[in-house]
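Below sits a lone chain in structure tokens, taken as the form predicted on its own.
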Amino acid sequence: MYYLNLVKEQAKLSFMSLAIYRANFVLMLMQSILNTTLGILCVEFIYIHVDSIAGWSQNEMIILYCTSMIVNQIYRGLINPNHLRFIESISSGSFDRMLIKPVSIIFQINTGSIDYSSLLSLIAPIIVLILKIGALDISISGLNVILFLAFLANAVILLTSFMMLLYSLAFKHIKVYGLTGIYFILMSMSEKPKEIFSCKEIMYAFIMLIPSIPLAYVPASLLLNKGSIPDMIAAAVSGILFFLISISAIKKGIRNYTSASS
């Protein structure tokens, strides 16, 4: 309850921050809608000139786009922000505040501000999903809804703690800022089947290495009826995993910190 209160407030404030550069607010929304938008015309002129794509139909593919879409939005709208300020602490010598307060750090690296656009940008691409899912001639049960949901947020969950463990480099004095550049070929490689992997090796590796399979094809694919249990084990178990080794990594950087006042 005690951190449940902490969100709430973090809310408010990050609300009134809102009210005050509504301006920039209207110009980063109408940037993520059109950038949603563009993608999925992408995809659509791709489809001009071929029926499938690795067995992925035309809506299959726009599903599976508008699924990293909305994990990346989810990101960019809770946890981006906020990990963004902690590499920045580090450097700054704010970061020594965050370690007197009776919070875990962890829970401080991860929630404070929030970006308000990025999280109303997931309009978009949701609506998109449920207008192609409604064109397609197959049936979604309530499980493969249930099983798309547990995976979207352990699909958030990995990518929190893949960009996490890249920014616990920080401690080291390594300038981070440009690690956010795998970020963005992580979301690219998101938003491709796993079937394009002719290499199994390639494939095991954009699982347990560089986390894009299980980020959208894995919740896209049970909810068209794709997944399989292996599928649903590996993006789990590589959830799991880096969530563990990103905190290992956060308090290793903190043993080994020295303060930027010092």
The other form holds:
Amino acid sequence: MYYLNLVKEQAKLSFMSLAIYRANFVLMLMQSILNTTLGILCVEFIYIHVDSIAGWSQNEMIILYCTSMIVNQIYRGLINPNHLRFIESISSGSFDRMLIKPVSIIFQINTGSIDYSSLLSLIAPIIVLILKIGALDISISGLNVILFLAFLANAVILLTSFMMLLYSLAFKHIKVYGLTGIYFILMSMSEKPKEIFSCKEIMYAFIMLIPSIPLAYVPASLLLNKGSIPDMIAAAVSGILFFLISISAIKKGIRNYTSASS
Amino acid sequence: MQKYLYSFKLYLLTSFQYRFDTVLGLVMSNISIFITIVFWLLVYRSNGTGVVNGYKIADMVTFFVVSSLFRTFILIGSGFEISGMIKNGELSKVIIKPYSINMFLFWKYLSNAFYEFSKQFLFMLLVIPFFARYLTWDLTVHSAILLVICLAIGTVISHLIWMLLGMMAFWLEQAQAVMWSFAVILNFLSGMFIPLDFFPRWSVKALEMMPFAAFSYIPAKLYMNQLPFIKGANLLLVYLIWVFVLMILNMIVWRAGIKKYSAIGG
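Show the other one: the form predicted together with the partner chain, since we just had the form predicted on its own.
First the chain shown before, then all remaining chains and molecules of the complex.
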């Protein structure tokens, strides 16, 4: 209940900040919608010249892309600003203030401010997703939707844990902004079907080591009745493992942490 | 001119200071290209014919490899730097100095472009022997000359476009947010994600005449010898006209912006 109240207060403060910087909000919203639109256009332009890619039709590929966008925007809306604040706080010394607060450090690293423009820009990929599902000649059951939502949540947790694990390197190397490049690579890979990895070993490496496949491919394939039990199990295991490893990495980092300021 | 060449040399030397950043940047950008190439290999495997929209698999891989190399000459940094200077008042210190800020930023970010190009080129020299069968090499003397001229013009065009966008900070509080939106659009319309000839046929000719086609799409087509000499030369003339148009626009916007500009404090 205590943490729920904290989340409510953080949401309120973020909303008040948004009310002050309205122009920035509108511009960031436009940029996110533009990103989604141009990505979808790229897929449409490719499909002018091909019928299918690895068994994925145009509408299915767009659904995959939109799923990736949904995971991306949820992470950017809820988690990413706080992760960037975390790595900044280590180099500036303000991480000390986070340590003395009577709140879980993992909670503080992952929550704090909300980027409402990223959350609002979820509307574009969700609408396109629904339209493309309607255009497909398949029946989507309640179970498909539940599995889709469950593995979407798993994808957000997995992405959060993976990035938290990477950013825990800030305890040792201080300036780790270059690691945000891995985030962009991960999202770029998640927009593509897993069939780009023709070798099974490489494919499993991209589930368990650099988890791009569980981010969008697994939820989208479950929605489209293309999913498989091994993929689901691998995605769930990957999510749990990265969650546990990232928490352990943060705790280890804190044990070795020395303040940059007095 | 000497002062600008000196700043070019100075910033080039500075680039060599941050070695870890260099390696990290090199790895990240090449992984991105690798993912794109692997995706297109999948497209070709699925298609079965070996040709998609007139591109053989080697053509497509070559396109993305060389266009990533040529994109190092897009001087995006100058726009963000001028925008930052206007926003935080640093411009006041710069405008009293005896040099052109436009020229200074051009040479500064050109040095950065040379550095990025060199490291990317060296990396590709190391990797190319392993992927030679996926690349084409059709460069002729005529195409090479046009390519070099096109790259030079494209570099100047990118600098002028980004300076124009950066000078929006004279009027907009959140210029950088608008600039990032433009960056997405420019990347899309310059053929970064897919070659421009994959766009709807009615739009291709118009897009080729746009200044941003000179960033990487046209140079890549010249490298692959897929552009007839006359057409290439005509396009270069069009881009030269764009250079003059953008220079005039830069002057007009700069004069209007400087009149509006104010900075508090010393």
